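Single chain ahead, written as structure tokens, the form predicted on its own.
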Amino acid sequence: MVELMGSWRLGNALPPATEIDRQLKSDGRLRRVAFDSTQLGAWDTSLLAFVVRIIRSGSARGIEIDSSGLPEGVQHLLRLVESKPSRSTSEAVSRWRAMLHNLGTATLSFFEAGLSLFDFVGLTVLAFLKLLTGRARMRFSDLMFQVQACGVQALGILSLISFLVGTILAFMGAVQLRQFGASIYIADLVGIGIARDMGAMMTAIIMAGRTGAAYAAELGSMKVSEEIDALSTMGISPIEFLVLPRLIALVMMMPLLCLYADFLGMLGGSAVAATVLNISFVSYFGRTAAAVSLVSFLGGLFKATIYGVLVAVAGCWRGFEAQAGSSAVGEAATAAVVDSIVWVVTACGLFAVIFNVMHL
């Protein structure tokens, strides 16, 4: 029996708990400890610390601690102490809650973005149908301006990248084919690779970084400055007035840019063949004409057209989704480039499977 008497406050001379610990250690026959607080006066947290020390010391030695003799306030505080989880458990629970919260937030954001994209695509399709019936508010001058911006003005960077990619493919193939005396097949390698896949993909990635980002930045700036809301207020559909010229212009230019990229890529391959493998330009392009079929060219042009749709939709959609803030335009442009490249690469993989199944 532990008798508690007098005032138990921090400023008073309190008995040390080490004496109780010593008695609990020395008496091996002790099986139960109780408290008597009938003569207890005022108390504060010093009493609680003393009791907790005894309870933990007794529990470590298998001794039953009866706290029913303590004041009701002390018993309530003890229940709170016993029910409080350990710090490590609390941190683990917090980590799990944070991870589940982040997962839930990401999932909701994904589905919200998907619904927004479907809504945007649906509005764009309806606007295009209105254009076919002559009821869409799209200016021809805007279309011509966008054709120039995403067509002629993109030839410089497209020429450089296409030529360099063609030389890289030729160098890679030349190292291997020269070992087997099949150097002439470098024309087949470069021609088929450029015409079927690489030309369209190079063009799409270049336009994603150049034109798709520009679309997102332009429309994002208009969204932040409330110009798009002003068009809606005046009864003009922003999709018809802003999106259709950009979408049609890029879809029109992508096949032509792809053809140009194909030619520059094959020209880069011929330069490597002439300088490294001593193959004349006549022999190289003759072999290319024999190896590359019309189906390969048409397949590449079809892919480029689809890639143009994906790049234009990603750029315009991200521009319309821009939020208010100083960094909104940059975030919209970044998201447009990322979405465009992901969609283009995914579509390229699907086309590869489909064309293989169709034996094209």
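Small disclaimer: the values here were computed from a predicted structure and weren't measured. Between two forms, the rigid core is defined as the largest C-alpha subset superposing within 1.5 Å. Residue numbers count along the first chain shown, from 1. First, how it differs from the form predicted together with the partner chain.
With the core superposed, Ala274 shows a C-alpha displacement below 2 Å between these two forms. Fitting the two forms on the rigid core leaves the C-alpha of Met144 displaced by under 2 angstroms between these two forms. With the core superposed, Val51 shows a C-alpha displacement of at least 2 Å between these two forms.
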Contents of the next structure:
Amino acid sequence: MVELMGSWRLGNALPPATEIDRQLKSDGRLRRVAFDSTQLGAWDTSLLAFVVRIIRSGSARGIEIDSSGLPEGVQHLLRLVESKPSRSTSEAVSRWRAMLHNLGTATLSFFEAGLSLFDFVGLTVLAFLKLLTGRARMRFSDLMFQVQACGVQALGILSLISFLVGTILAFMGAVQLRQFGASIYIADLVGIGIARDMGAMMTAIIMAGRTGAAYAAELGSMKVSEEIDALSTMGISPIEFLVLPRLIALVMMMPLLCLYADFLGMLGGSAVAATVLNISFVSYFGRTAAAVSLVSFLGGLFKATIYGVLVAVAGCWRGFEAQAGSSAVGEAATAAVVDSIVWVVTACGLFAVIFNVMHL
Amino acid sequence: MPMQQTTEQLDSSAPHIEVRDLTMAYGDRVVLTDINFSVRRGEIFIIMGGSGCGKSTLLRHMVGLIRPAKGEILYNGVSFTDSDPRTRDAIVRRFGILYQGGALWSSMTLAENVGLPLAEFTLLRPDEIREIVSLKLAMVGLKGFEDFYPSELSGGMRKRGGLARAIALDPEILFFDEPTSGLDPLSARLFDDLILELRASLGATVVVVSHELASIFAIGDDSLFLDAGSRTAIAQGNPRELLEKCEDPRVRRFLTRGKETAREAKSV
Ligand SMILES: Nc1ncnc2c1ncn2[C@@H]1O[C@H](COP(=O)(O)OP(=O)(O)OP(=O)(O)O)[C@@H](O)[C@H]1O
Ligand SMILES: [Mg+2]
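Pass me the form predicted together with the partner chain as well; I've looked at the form predicted on its own already.
Entire complex below, previous chain first.
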């Protein structure tokens, strides 16, 4: 007999069911549990939760639970809760099994993601080929809109970041170089670093956070609200209509943005050189021009273009992958940024190896 | 505007839509099996059933958004499921689909939404397109909202906007996913009337997913009742006749709002 007393409210702490549990366990002869609620005051779901716990642990030990002593309302709710399982798959699984299961699911979903990325890239390439033969449905106005969104409007943040990164590089170098009296080589250090790698990398990372995330969020919310379905059931390929303008706009803009970032980064370097090392703008840029070869400069722009492809693909793919629900949009944007940064940094490493092997 | 009432289409007696032995699944999870039905030309066909029984899933299969796990769907006797991309495109282009939330493209104004299919699939000039767009918007009672973005419209207006877009190309088959859910009773009634009028004027076949009884009885010529428990269709026929004649307690419970078999249900 369980006697229920006083008031049961969600705000108060639940009485530990472990006590009851212990009693159920300890007394092997226990066959039946009943409730007495004559002293019971106000109650809400907390009582229901308590009773359900008793029922569960009782029935696991083959103890009969007599709920007739409970208030009418609780019995009613119990019937609602118990009546029919909405889904029949909620078996208890051991922790070990669950871990294996999770591992399996994670592996599968990893391969599934790879497959869907492969699919997406393939479709995009096909759409691009269709565009080249003039058969793709892409609106020029969409392209122009995207060019503006990922080009001109990104200049502000890009200026700030690349100038600052230029100054940071220069400061780091200035301290070392001054010790050897080789101050003028600051221009080599900053110039080559920016032109070969840092310019492209900074641009890519800024565009990943700005444009890649925007692509994923836009396309993700279009997916969630069935706008993408509405396109494809109209016979308009969403890849041609939505992905191509975004991809092309970003790929077109990346080298230009990178060029701009290179210039501002060097400007940042020269500002440090002028104030800390007393090197004039003219001699700084003269030295830079001598140090940075055309190949490393063009190489940087080429890398930026490739990074543009990576960022755009990550953004659009993650947007298309979004499942239903409004949280999906945020998840898509996050995943897009993470993917693009990982891909860009990996690509940067690969480029370093390749360029090294080719002696560029 | 061209209306699809050419003789060759009217006298063909083959069913307009035919679904054969369809099994639908998301991955390993089977949603519905053994679905068989056909829809005659010009009729309003209702797909009904409780929440989560797979009505939207069936609709998504019919419009080609998901490939069937088994079985096939035919339009005018031509297989849609196994057709080559060109045939498929041609079939899809005869569809007009209204999604549950309207699914208007949020980056475009209402006029651009309705005008896009016209711009993409016809040779009309921009001023002619504008003309047709305002005609279509007037048909659904949205005249004067041409330059509004979807975010500036109410839920019901978005649905009507979606309808205007769905009928932009004078489709042969209209698909509606719960057209009247979320509307107040009066607007729902008006929407039903609108569907009937469009059917009459366009001569289109209409497939409606619905669980609004009032609307099911008001517009349905034929219907299919899906059941989540047995994962298949358990009744087919005119909804009013089903209400009178159908013996199946699950169907009766649904069509009478649970009144008739409420007692039985409780005792189970
Ligand atoms: N994308 C999906 N992935 C996996 N399962 C899904 C997906 N979409 C729907 N389902 C499952 O398929 C079943 C049918 O869903 P569906 O959306 O077709 O129901 P419905 O009849 O339209 O319901 P409602 O009337 O509530 O809209 C549900 O059990 C649902 O869990
Ligand atoms: Mg649905």
